[in-house]
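The chain below stands alone, shown as structure tokens; this is the form predicted alone.
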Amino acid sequence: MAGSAKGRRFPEAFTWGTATAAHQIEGGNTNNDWWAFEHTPGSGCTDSSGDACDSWERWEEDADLVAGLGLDTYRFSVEWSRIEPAEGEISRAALAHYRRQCLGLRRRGVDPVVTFHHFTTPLWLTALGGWETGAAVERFGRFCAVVAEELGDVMTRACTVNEPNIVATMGWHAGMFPPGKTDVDLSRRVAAHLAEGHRAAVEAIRAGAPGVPVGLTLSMTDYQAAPGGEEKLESIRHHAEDVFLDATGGDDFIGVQVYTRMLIGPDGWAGYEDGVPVLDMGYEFYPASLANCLRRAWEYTGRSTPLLVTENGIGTTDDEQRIDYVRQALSGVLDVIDEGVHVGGYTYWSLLDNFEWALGYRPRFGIVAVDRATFARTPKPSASWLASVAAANALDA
């Protein structure tokens, strides 16, 4: 089936999109923990986000790009520190900006998929202890209620927290995200608070935007055991993924976000497999990881919650390699759909070459290049290729 002509077509209702995040493209987000981290000596950040892609001003250009490619979905995030620059102080202008963005996308035939928290937390909240103390849980629920009431009639789908496992692990265990700590117990406490924050967000969004599907987006890795690594693998996967999948009961969808695999030995990461290319981000070129993680999410959650690929892509300066990666990843998506896994859509990360957190502007994930001096947007061949797949709703039709 998977190799037949019919097997290369996607389901009729399958959605096609691309994604960005506010801090990575808007520019000038000076009031959150990431801006402070970028400007902290010794943080390890290679660049300041600065003006990013100037998308706060140029969002209509970005919307035109998405629509021009024939994609029907654009996933983007709202910046909490713009909307609530001080505790309890709501910027009506910022809310109106995001409402205009949703309306602008809809006028172009593009569904706005809104992420409520994509890695950044307002400075006023980090001063209260943020996700370490749980102070963020109630505040995040309150913030989601405000945004949902404003955008409920113009957004198509709501994503609560983007990759909470990455926030907790990179910020409190690996020390590569704010606040730059390396305390595994603290990272697990933060993870628990982020899971609670997701549940508070679901409740708030459903109350403020009834009928809008809501779910979590989770970074998943295709963990594979090296000799003797089975027990360590299960422990890593439990803390990195399962505690968050356990929090998705009753959600309308689970956003699966996958980039690579990781070989796990008795002591943790076992390094790279010989002969497999290593990308700019420091991990393997392994497009089969997407299908493997979709299978696992489906099985682990009892085959009950529809899945969406809310991020998948590759950071590379070789656009032919990008096309090859996505073609193989999409072939895997078709395979799992043939197996009965409910996958409702594919969203490529990212629309634009943008600020890739601690690695700055070096990794190039975009299907559209951005001139760092003029902000001029130039679609790459991969953009045309993805547009052709979406138009045909088929792979290599």
The other form holds:
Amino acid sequence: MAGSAKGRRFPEAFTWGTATAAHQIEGGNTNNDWWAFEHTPGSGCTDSSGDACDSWERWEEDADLVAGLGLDTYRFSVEWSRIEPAEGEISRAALAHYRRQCLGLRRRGVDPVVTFHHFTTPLWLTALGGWETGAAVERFGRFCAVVAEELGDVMTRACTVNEPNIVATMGWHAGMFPPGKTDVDLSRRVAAHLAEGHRAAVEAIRAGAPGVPVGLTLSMTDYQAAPGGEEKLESIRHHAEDVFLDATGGDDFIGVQVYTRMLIGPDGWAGYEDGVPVLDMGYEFYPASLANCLRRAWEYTGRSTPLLVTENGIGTTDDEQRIDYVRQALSGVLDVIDEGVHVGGYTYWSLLDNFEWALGYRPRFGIVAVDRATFARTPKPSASWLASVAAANALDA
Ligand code: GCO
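Got the form predicted alone; could you also share the form predicted in complex with ligand GCO?
What follows is the entire complex, opening with the chain shown before.
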């Protein structure tokens, strides 16, 4: 019951973690489309990813942080352009690095959850047309087979393509991610290829890493209709989310990633309601969005596939606001679990303050601050707060 002395408990096997992505923390990933975009005049990027958080060198410090907080899960991504720097040329050293990272996490009692594609694509592949052509689908499947073979016995879970909807929309429709195009038809073609890429990845990972649960991680938005916006909402959500949820049949889980809501009127985004708090990211502080999207993913897919919150978080310099956001979001998770939705875990985005793509280093999503000159890591109060929730496996215990 809400408010009992022991707080509201999560299910026994509920997992707790944080997430990162290679390009946002490793540093020196110069061989992918993002690096090129960051260095393209007029792209709108505010920073070079540069050294990022130097996590290529400091991954053990990161693993210590996660373990020190008592979290059982660390979701991170492998960088395709490091593992396959030229087509068909596999870096055994890069693979060995990620294998050591998985083993190092396990030694610390942390489950490695590996994302195979988190926004970045090697330059050799974009030169062939990248995700605009089917070429990427086949190449991605091959890459997944190589990684699955190497990490199959040491990873706990595999995430295929991270937020294919964001990749397609931001890169080919909004023009704010590489390649910076604004062509809605092309963005839909890219979306279809990314969905095919997900299927190819599931097949390759299941073959190379039998028994490792595999799924898609999808960005979801709590779309809400403003007066007269119902039809438009359906159409936006269809292209942004449903076409990808349709590609998850038979998967072991769906990774749900939610940050905010969006009001939709007859012509699209209806703007903010008066007086709502707007975050550094340009969207609304709306923690209830997580529960609403979990409900929708569950119902839309016919209650067939267990859900995991693979990302949820807030970019803010106000760490109290972060705790407030996560507490409210988790309260919503408990509500939907009570309603019968299968939610197996919560992964906060992000462990570290890191490279927030076109917005550079300004938005602060981390529960751990990173000094941009020394890379020193300093946990924030939200880190110990999350650790205490995870330890109690309960909210407000
Ligand atoms: C994602 C993005 C992350 C972002 C995060 C905050 O998967 O959503 O991949 O890389 O940093 O969403 O905007």
